[in-house]
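The chain below stands alone and is given as structure tokens, in the form predicted on its own.
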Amino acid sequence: MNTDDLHVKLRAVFDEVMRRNPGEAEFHQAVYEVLTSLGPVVAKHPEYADTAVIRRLCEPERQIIFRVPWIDDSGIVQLNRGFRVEFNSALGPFKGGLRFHPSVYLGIVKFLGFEQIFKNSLTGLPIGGGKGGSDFDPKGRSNAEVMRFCQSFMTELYRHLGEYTDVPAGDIGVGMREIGYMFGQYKRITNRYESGVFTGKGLTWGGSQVRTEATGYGTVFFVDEILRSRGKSFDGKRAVVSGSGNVAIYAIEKIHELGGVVVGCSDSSGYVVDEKGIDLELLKEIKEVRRGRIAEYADARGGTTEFVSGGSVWDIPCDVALPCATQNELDGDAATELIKSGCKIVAEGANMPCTPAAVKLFADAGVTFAPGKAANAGGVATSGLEMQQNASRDSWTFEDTEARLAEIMGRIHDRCLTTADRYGQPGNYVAGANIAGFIRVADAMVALGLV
């Protein structure tokens, strides 16, 4: 990362981030990506730098690290580490998911929390940014083990949460099962049925319609807005989606509903190519019911469907690419292959799945690139809608909630384009998302004083 690319007033900010947060490469990358967009803002509004708003924005309000002891089914004591980074509450209570995965450490949580500030800002909803999780891996664990871990995790974290303080949701490794166990422990300890303290809940106990589908649907709605702004649609478009988890599955579902065809998806073992279009019901059966591997899809589908062990799903030619797996999964080599195959749009369904090298290649080649803080904001947007329903003791239909999600994604798209134009970078969704998200938070921080 070359600080020469930064506005002179932002170089010291980034140097300070590097010095104060050693060894946290993902966090450094996320901060650098935002700061590279803010040069025109600082030139027009030097007060943001002069009053240390940007410096303060790069420092979490609170960082919580704790141990999580629990007992496995063999009676052996296990030990994990828990995290919650409450990054910025200028717009509302901290809001962001919990990730349970062996790769989780403080740098990952801080990168995710920093991204969440701008993502939540872009939705226009009154929610701040935060993130959390643990290096616990739920894969291969029994329901009883997952429950005992979640209860131990929440026994420490509960004291930092509240519907007006910090509202977690799910992320990688944390679905409705885990949310249920944690919410149950929160209710047990506090003696309060505080529905608004978690989002991603089950429909029978305070959850919202469309929450499961929201991130995948929202990403596709954003791409549909890009296409419609150019007088086009998904009809006949070939798409490739990385991953085969929750985000990927519902991105595939919505692309098919809008007339596109998804010809490839993946998991950590490899990818499948299905020229007829991914059979969504079969994929759901394997990944959601059996919790199996993507290779099983190819075996069950038969015909010309091919499973490729390892390799890159981005070798499949497509018009639209949606990286929906994990951070930094799509690198410069993969970007080069997508450009060669004629890919026109790349939208991030995951958080920061494209490396800086890939993003630069897309920009140089004229490939439209939609960053995750805008394109995958559908999940947190629907979490915000769940919070609204909980606060009013109300429940909306699937159709009503989906329509509101589509409306929010349309506003985010338009806000990105309008802001990019205003700051001299027409069509640049990265600049538009970063600047629009930043200005709303920065103005709130200024209004609230030195907090």
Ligand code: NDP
Given for the second form:
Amino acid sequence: MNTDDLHVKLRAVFDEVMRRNPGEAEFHQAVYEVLTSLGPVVAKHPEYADTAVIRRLCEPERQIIFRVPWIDDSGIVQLNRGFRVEFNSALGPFKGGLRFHPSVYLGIVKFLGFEQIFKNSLTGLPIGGGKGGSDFDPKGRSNAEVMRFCQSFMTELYRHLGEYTDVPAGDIGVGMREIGYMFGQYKRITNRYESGVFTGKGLTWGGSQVRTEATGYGTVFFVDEILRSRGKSFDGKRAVVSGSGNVAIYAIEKIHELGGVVVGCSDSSGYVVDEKGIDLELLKEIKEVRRGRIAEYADARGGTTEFVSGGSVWDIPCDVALPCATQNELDGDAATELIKSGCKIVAEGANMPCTPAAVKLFADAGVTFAPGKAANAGGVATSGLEMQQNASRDSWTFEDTEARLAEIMGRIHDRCLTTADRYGQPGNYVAGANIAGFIRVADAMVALGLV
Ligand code: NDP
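Mind giving me the form predicted in complex with the ligand, seeing as the form predicted on its own was just shown?
Let us now look at the entire complex, which starts with that chain.
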């Protein structure tokens, strides 16, 4: 990361972040990415630097780290570590998902929580930013083991949550099954059916239509807005989507509905190429029902479908690339391949999946790049809609909720473009998203005084 790019006042902030948070590479990267966009804002509004808004934004309001002991199916005690970083509540209660993955440590949770502040701000909804999780790996664990882990995790975390305090949701490794176990334990300990304390709930116990689909659908709606702003559409476009989890599956579903064809997807063991277009029912059966591996897709699909062990899914030529798996999965080499094969749009369904080197290569090559805090904001936006329904004891239809999601994604898209224009960087979605997200939360922080 070259700090020479940063405005002098922001360089001091970044140096402080590096000093106060040693060894947290992903957090440094996320802060740097936002600060590179804020130079023109600081130049125009010195009050943000003078009231230390940016310094304060980089320091979480509260960080909770706790022990999570649980007993596996063989009767052996297992030990994990739990985290919740309550980053910023200037706009509303802390809001952001929980991730269960062996790679989780404080630096990952802080990068995700930091991103979440700006993403939530961009949605225009009254929600602050936070994130949490554990280094627990649900892969290969029985339902009973996952339940015992979730119950132990929530036995500590419940005291920090509340519909007006902190409202978690899912992320990698946390879907409706895990949310159910955690919500159940919260309800049992508190003796309150407080639907608004979690989002991503099941439809029969307070969940919202479209929440499962929202992040994937929203990312595709965002790309559709980009295409439409240029008089184009998804019709006939080739797309590649990385991952095969929640975000990836519903991104594929919506691309197919809009007339595009997804010719490849992946998991951490490798990727599949299916020139006829991914068979979504088969993929859902393998991934959502059997919790299987992507190689099983190629075996079951047969024909010319190929499984490539390891390797990079970005070697498959495409018009539109949607990284929907994990952070830093698309590096400079992958970006070079995509540019070479003629890819025109890259939109982040995952959080920070493109490395800074990849983002720079896209910018230099004229590839349109939509950052995650804008492109994947549909998930949290629909969580906001779930909170609205819970608060009013209401439930909306699928069509109504999906129409609201599409409208929110359209507004985020327009907000990015207008803001980028206003700050002299037309068409730059990174600058637009960072600046628009920042200004709303910064103004609220100034209004609330030194807290
Ligand atoms: P899931 O756990 O449902 O799926 C994650 C997918 O990514 C799995 O297919 C997983 O494969 C794959 N994956 C993980 N690591 C790698 C890797 N190194 N290389 C290739 N594939 C990999 O998670 P989600 O779909 O919920 O989340 C995906 C991303 O989207 C994350 O970055 C998350 O933060 C972000 N996001 C999610 C939201 C949501 O609403 N769920 C909202 C906004 C952002 P395997 O099974 O082999 O590990």
